[in-house]
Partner chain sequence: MKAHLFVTCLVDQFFPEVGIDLVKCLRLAGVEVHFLTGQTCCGQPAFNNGFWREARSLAKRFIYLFEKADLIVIPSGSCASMVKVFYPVLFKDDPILLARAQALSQKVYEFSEFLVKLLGIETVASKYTGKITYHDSCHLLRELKIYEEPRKLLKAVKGVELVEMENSEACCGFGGIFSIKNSDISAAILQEKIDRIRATDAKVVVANDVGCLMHIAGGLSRQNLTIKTRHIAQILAAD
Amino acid sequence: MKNKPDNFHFQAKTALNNPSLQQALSKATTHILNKRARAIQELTDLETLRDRARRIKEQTIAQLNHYLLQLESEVRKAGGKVYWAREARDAQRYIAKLVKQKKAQLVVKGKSMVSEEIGLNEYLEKLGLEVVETDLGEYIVQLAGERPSHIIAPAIHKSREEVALLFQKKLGTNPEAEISKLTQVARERLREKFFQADIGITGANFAIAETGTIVLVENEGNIRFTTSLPPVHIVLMGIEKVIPTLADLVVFLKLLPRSATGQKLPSYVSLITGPRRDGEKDGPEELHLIILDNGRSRILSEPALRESLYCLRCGACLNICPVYQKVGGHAYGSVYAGPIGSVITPPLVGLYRARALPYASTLCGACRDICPVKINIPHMLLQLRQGLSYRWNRNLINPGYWLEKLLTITWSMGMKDEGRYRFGSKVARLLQRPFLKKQKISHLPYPFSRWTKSRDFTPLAAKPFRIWWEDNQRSSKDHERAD
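Could you put down the structure of only this chain, in the form predicted in complex with its partner chain?
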């Protein structure tokens, strides 16, 4: 069964009950966070860089049309083709047409979140193509028939033993769980694919409007292969990936790798401008840039959510999130997991379907502190929660919602007036009596049973503070009078 955002609670529980996943998650997130912390420390002007990066994103997104049109014209000048896709199916169809025209049989892919978002692999496989993910993590995940569970470390949930078993089953290799051997297997298997492929598909980390340049950041070299060998290169990018100039890129190249993998620079940064030029021996004959909306304009039109479009997809907020650390990426049931995923999934797939995600956060704010462009994720989660409570959506016909609403209204009525508050606190003390055993409350009725399942509840004190205060005031007045 495929994970869905609708089933967050169930999927989270499954993850919590999976000890090997728990171990893998804890090890991996701790490791990446430590590396990041070291790399970030080297930046003496970190706050300036973050502000600058955010400002560039703000200003670009505010004039998105302008920069996208500039990008389009520059890509065309460089000999590339540009296609504007409103929905996932527009992009799918365009790629299908290309596939047909080129009589393509084999497609190699570099890691692209957007292609996950539009379900491109399944779509192309249905058309009878062989689609091969070439990033090692993605390759593992594809062989396992799963989805990536982390933006930058797709197979973060798998141990080396699991990978070895998977390779044995799918590729018939030795079940040796040595990481260098497993990597070697991928190198050999995928090398041939690169040479045979008819089409290479990648995402884009950035697209430079000024020069029509696509920027791709990676460590393995698979993206370089994907953009160098197949005769056709298709770039899939979300509308938010454009930045104005090459000079702007500096800031992002300083922040992105450090935030993502704790590196100063990754092994390879490719700046691709158009297809290969006359006389060049390799590089694609054709370069197609697909600019995809697919719900992003909905985010754009919501002032409260707009800054989620500034996201660089570094994955740092996933690593630091206490919830992600416990449930991993698959639990979210969305292409975009973790804190930023909980913000952008609802506008992309619908508020009702993703209704559990805005609540999948303690609002601790660690994501905002670690974000290289200072995206205020907790505030946006609050906005989404608000939307779920009042805006028309299917949540409003959910009995759980009404129970919550009833409790909230009753509670807020009780809090609105001193007399009611005092009365309420007396009633609550009466109500807690049957549950009070040895100064502890270990069982409460639904929904509070969810607390007492694993934690005791603090009983209401015999007397509220205000009673003490009033006595204290009275006795000090008495003292004054006595004096």
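Positions refer to the first chain, counted from 1. Note that this is a predicted model, so its numbers are computed, not measured. Definition used throughout: the rigid core is the maximal C-alpha set that superposes within 1.5 Å between two forms. Compared with the form predicted on its own:
In a rigid-core overlay of the protein, Leu436 has its C-alpha displaced by at least 2 Å between these two forms.
For Val427, the Cα coordinates differ by 2 angstroms or more between these two forms after the core has been superposed. Here Asp456 counts as shifted, since its C-alpha moves by at least 2 Å between these two forms after the core is aligned.
Mind sharing the form predicted on its own? What's above is the form predicted in complex with its partner chain.
Excluded here are partners and other molecules; the one chain stands alone.
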């Protein structure tokens, strides 16, 4: 059974009780963050670059229609074909039509979150096609029958031992084999598929409006094969991926690889402008660009959420997020996990269905601080929570809403009056005594036990700060007089 956004709490508990997952997530996110920190330190103009990148995205999203139409025109001039897909099924049907026309049997795919978003693999397999993921991480999760757990590192949730056992089961390899050997086996299997493939499908990191160029960044070379060996190349891109000029690309290429993988530059940067021309030895005979909306216009129409379309899909906010670090990507039940996933999933699938995701955050602000284009994710999460409060929580049969409201009113009354505050503090100190253990409150009665199942409270100090301060001042004055 696939995980779903409306089942986040159960999925998160399952993840927290998985020691292997906890170890894999901790090891991987720590490693990526350390690499990023070293790469970022080499930039003397980091904040200037971040500000410039944000301004480019602001300008582009503000004039999105203009740049998308310019992109369409330039792609067509270069010999490519463009299809506008309003919904996932529109993109699916267009690809199915191409598959039928070309009598395709085998499709190879470079890593594409948009293809995951529209469920393309399952759709094509139902049509009888063989679909092979060529990114190593995507290949691993495909063999396992799972979704990617991370935007950049799809198999981040799996340990080396788990991958070795999976390869033994699916590919007949030695379970004791080193990672390098397993990688070699995967490459040999995939190379056969590249030469046999009828169609190659990729996403797009960027699409440059002034030239009609599709930009793809990678480290394995699989995307280069996917775009150059099959006779047909299909590009799936969300409407937010367009940028105005080649000069703008330079800014993003300084930020994206450093934020994503801790590299100055990825091993391969492919700039694809149209299909293969006369005299060229490689490249597809046909290039099809599918520009997908699939709910993005709804995000564009919401001023409070619009800046989520600035996202570069670098995954940095996932790596730094304390919630993602503990539960991983599958707990979110969505293609897009972590802080940015908690923002963009509700408008894509429905706010009520994804109602748990805006609360899957501590609001610590680390995601905003690490974002290469300074997206204010915590603010947008609060906006979504507010929307849930008004659209769903204001319900007479929802006890959680009324309990929270009662506690808020009580707290407000206590904080507004000094006498009530002091009385409330004394009562709280008395009530906490039965639950104190080693200077921690590790259990509380229901319904507060739902909080202390996985958290400890720091108890109220035996002596209020006001009294401590007065005693300290008195002691200091007595010491001065003694001198």
